[in-house]
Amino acid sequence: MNKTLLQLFTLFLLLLTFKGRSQTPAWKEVAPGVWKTIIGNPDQFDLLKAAGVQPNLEALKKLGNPGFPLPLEDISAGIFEGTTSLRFPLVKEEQLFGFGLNFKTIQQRGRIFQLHVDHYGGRDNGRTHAPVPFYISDRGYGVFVNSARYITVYAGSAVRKDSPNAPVPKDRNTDKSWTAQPYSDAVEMLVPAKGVEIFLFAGPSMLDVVQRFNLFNGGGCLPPRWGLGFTQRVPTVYSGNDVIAEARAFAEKGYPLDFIGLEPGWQSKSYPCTLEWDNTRFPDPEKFVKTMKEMGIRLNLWTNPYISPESPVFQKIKPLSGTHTVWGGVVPDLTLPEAQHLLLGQMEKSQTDIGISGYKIDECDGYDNWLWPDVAMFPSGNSAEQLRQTYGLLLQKMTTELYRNKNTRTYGLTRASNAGGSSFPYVIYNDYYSHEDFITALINSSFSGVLWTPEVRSSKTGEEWIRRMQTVCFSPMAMINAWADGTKPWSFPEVEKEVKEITLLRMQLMPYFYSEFAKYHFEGIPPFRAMNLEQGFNIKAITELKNANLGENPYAVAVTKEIKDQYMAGEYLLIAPLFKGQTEREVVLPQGKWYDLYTGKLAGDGEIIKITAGLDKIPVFVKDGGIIPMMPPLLHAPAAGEKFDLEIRYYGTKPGHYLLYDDDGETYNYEKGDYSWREIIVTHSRNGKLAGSISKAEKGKPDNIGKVTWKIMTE
């Protein structure tokens, strides 16, 4: 064979492996709007495997059943050297929502990311809490790669050479418009696996994608009452006298308090844990959690899943358990049902069997220098990168069944999740401490099927600390995390009254979150969610190139200004926190009239607005035709049986119309159809006054409501 025979024979060979590497997947529809394609041999252990739920296909039916939303033939997979590559298109101007739960930015078109659990370290880059491999589209779709896996992801960053949009090569020397970032036009990403299975979701909207996601996933939590009152987290070593000491002193001087959280000294040790009581701390903790019960506490416990040599459940579970320690402690093997049962079975023992409410799960998350390496091996064969991506879900997943098997909801803290988690009872947390920040992924938890809380832990200021306070309160679990510090809600005496007034507001507003909770769960809708979500935001008002210089340049990519300091509570309302130092911000309201939660005056019609606040009040506002239903200001949620009256409050010019929704707000008795929605609506009579009305608790199903009352806040 000449020279050149053999150059174009090795050319040959190279395109059949180019093109075997690269497919066109064959998508099956599955749900409503919702399609699945599986590319190679996938893993036997992924994301939903771990979480084990099952989606919701009535409620996805609900939603309708709209077209494949992309174009078939631009989507692309393909597999070489053990690892797959996936790549979706994208048009100009798209922007990109989720990949996990990032702190600092909402829009992600142009970013790098490898998807990996960690603690979150500053930086947006894929190493956070909840890394999920989920994206939305403002186009109207959303991707779903279903991989326990470190994937990498090229959100909109990476070029082609032979993409039909390829960027025009510039000279930097003299070209301005030249930049270092050319247009891309696909999300590429790469799974170290040999295959993966992939879901599309489709809208017509962001939030029908978004709903589809979290129903998919099995709905939202439902959360008890008394897990949307207010938390106190106390001091490491507090023991339980010190615990009732701070329940009296929070009932003393008229502050709610729903459920205490017990940092590490409840137990004999810790880091790793015993998962035992400390007998000279809680000598007989029994008796103990019995008191807090009586006095309308609950007790929620801290713990990490590293067991200590003096647990006694060690020597059981140590062959259930990887090759590395955490902190000298075994790091069970919780794909294995044995090690699940006997982790479960300690804690029921000692804890859940004497009424404990739920858990804190702390250090499921990671810092690369004390957890397990990626070179640790588990008996079950799932690697280490694996258990890493799924340890918080698999805890989740496990304490949740704990309280269904005693037909009791719980309501907890988690340090890690992923996708799959969206119906597991649990909020989000960390060590980081940035207010901002926190807000920013209070937003972003909307788009990946989580929860998170702002929580407050302590402050310099009087300021400072009321700024943090009423946005707790507006977040899915109203929480102090006192446990270095042992700060109150009334450590601050100069805003004392300003964080009395927010606490009672959080329970006053029970009703209208629970239900919003409820939507969550039966419909998918987040209870807090990013501005991005809100139908007729009016995003073009504030649309602004990402370099004034490009000019008509056809590769530019349209970038809008981030709305990341304000966010939808549930149905009607907007919050526009303010932070430290500041007096006035703009808030950008949809389209549509908003009127003040506080006074019910107008504040604006789908414009950008500039507000100033004292320290006394967080800006609300509330949308047209808004209906809200308030309880009186009570110092603990109602208990199952125990009826509250409602005042509901009307606000706008508009017909209104909420659905409120009853159950007992303990049980999972609503999962066998035992709740109520109570339909409200507002309408102008003939003499032009607006009447109210509310419909009556279906025969045999809950009915909490006492007395209702009516406050039309619109004059």
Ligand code: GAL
The other form holds:
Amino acid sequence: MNKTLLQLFTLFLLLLTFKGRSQTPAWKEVAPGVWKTIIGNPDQFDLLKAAGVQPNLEALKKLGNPGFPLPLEDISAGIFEGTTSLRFPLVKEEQLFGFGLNFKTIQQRGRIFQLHVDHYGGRDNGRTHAPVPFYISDRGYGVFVNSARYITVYAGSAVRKDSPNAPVPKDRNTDKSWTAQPYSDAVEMLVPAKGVEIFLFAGPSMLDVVQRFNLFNGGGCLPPRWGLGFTQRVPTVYSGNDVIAEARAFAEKGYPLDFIGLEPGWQSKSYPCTLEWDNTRFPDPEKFVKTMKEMGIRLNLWTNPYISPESPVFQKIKPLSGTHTVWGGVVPDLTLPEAQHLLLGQMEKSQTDIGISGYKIDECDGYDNWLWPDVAMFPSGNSAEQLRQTYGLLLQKMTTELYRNKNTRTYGLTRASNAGGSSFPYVIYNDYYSHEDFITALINSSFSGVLWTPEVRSSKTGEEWIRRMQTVCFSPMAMINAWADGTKPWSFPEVEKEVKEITLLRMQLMPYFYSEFAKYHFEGIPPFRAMNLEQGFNIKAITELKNANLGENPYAVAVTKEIKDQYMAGEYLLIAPLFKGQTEREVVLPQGKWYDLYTGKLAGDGEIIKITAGLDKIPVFVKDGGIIPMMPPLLHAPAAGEKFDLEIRYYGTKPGHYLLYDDDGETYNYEKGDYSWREIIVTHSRNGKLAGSISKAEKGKPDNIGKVTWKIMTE
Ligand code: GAL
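To complete the pair, please output the form predicted together with the named molecule; the form predicted on its own was given just before.
Shown next: the complete complex, the earlier chain at its head.
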């Protein structure tokens, strides 16, 4: 063959291979508004298999039947040398959210990630506690790649030469509009596997997409009522008597407390763990748990999953563990039912059978220098990488089942999660401790089907302490984690009064928060969520808004600046925290009127407002027509069957409507229909008077509401 012929032949071969790579996937609707495609031969083990949850089809049906949300022919996928590449189109101005629990950024277009379960290291690069391979577009769709691999994502950062919208090359020497990162019209991903399963979720709104994603994963978790009360984690080597004294101090000083977290010192040895009580600090665990229960306090136990040679389960679990150790402990292959069974058996015998209410599952996220390496092998044949991506999920799933089998709800903490975990009653936390970034994470958690707590540990000043306490009380878990510092809510006398007030406000809001979690469970709506998921915050709609008073378009700022310091708590509340050193801030109010939570006064109307706030208050705004059901400031959550009074607050001028959720607050009986939704309505009668009503609980269904009083907040 001569040289030219050879070159032509090689080119022909190359084209063939290239053509073989890309295809337009065929999609199948697997639930209303949810489509699936399979590319190549996906791994047997993936995120949804690890989570093992069932979609809530009934609830998905209620969300309607939208059409396929993307141009089919613009999606392509292909397999090359054992890896799968994916391409999804983007249009100009399109914004992307999600890609897991990020701490610094909310809009993700233009970023590159490698999604990898890890302790967050200060950069939004994909290494985080829940690197969920799911993104949402403001065009009203979401993409979920169901793979337990380290997926590389180019979220609108790369340009193909055959792109119909490829940017025109510019001359950097002379053209000032040259940019190092030209426009890209696609999200491209590389999955290191010979195939993958992908799901597409329809809108039309971003909140619809999120709801579908959560419902597809079984719906959000419904914590027990006590889980939404206050929780204190005590220093590592506290004894049983120290813990009892701590609980007494809370009661004497009048601070609410529902559960106490014991840190590593409850175990005889930790890092690696024995999963056995230390009998010097806790000589009679059963009696200790009982004493605490009599004081109205439940217990949560810290653990990590690395098993010490001194643990009673070590010998049996060793052959079911990976090739590598972590701190000298073995790493159970939790994809094996026998390994799960052994671990759960130990937890049950020594802990849950005597009344322990939950766990804090630590160290299942990273760092690389601590955990098993990617060369490790596991007896199931699943890879080290797959185990890393799913270890937190697996631990949440198995412990949730442990409690479900007892028909008792739990609410705990985990340092790792992933897609599929929405229904597990676990909240993510970490050691990173940046207050501002903690709030950004809280916002981002709502795009990824996970919960996050901006836990409070210590502070340099009383001012910082109260600011942190204020936000943690408006989060999924109101917690002080004093494992290292021994701080108490009253540690800063100069703000003691304010701290007590905010913890009691948390308790007062329990009927509201509990109902909002029920909406997370039954409808998939995240209880704490990004402003971007709020109607009327849509930046495009907002740009059209005219506000003569402000002169310039108030939302110009919103377009250019990421809003990562305010968020929604439930249907009606907008939280605008202040951070250390701040005495004033701006708040971007979505369209419509918003009212001050504390005074009921009008705060603004779809505009950017500037507010000042003393240390005594965290700025909170209520949407027009907002109804906030509150209970008295009890020190513990009402127990199953315990009636509590309701004060129903109403804000604004619009007709008010709210669905209040009620059940026994402790068991899984709600799954069998043992719950009630009660409709609260506020209307204006002809003479301008306001009238409120609350429907009765269905006959035979839980009814914990005592006396009802009304408070019209806006005069
Ligand atoms: C850390 C964890 C802390 C605390 C500590 C105890 O890994 O993030 O919250 O539990 O371990 O050793």
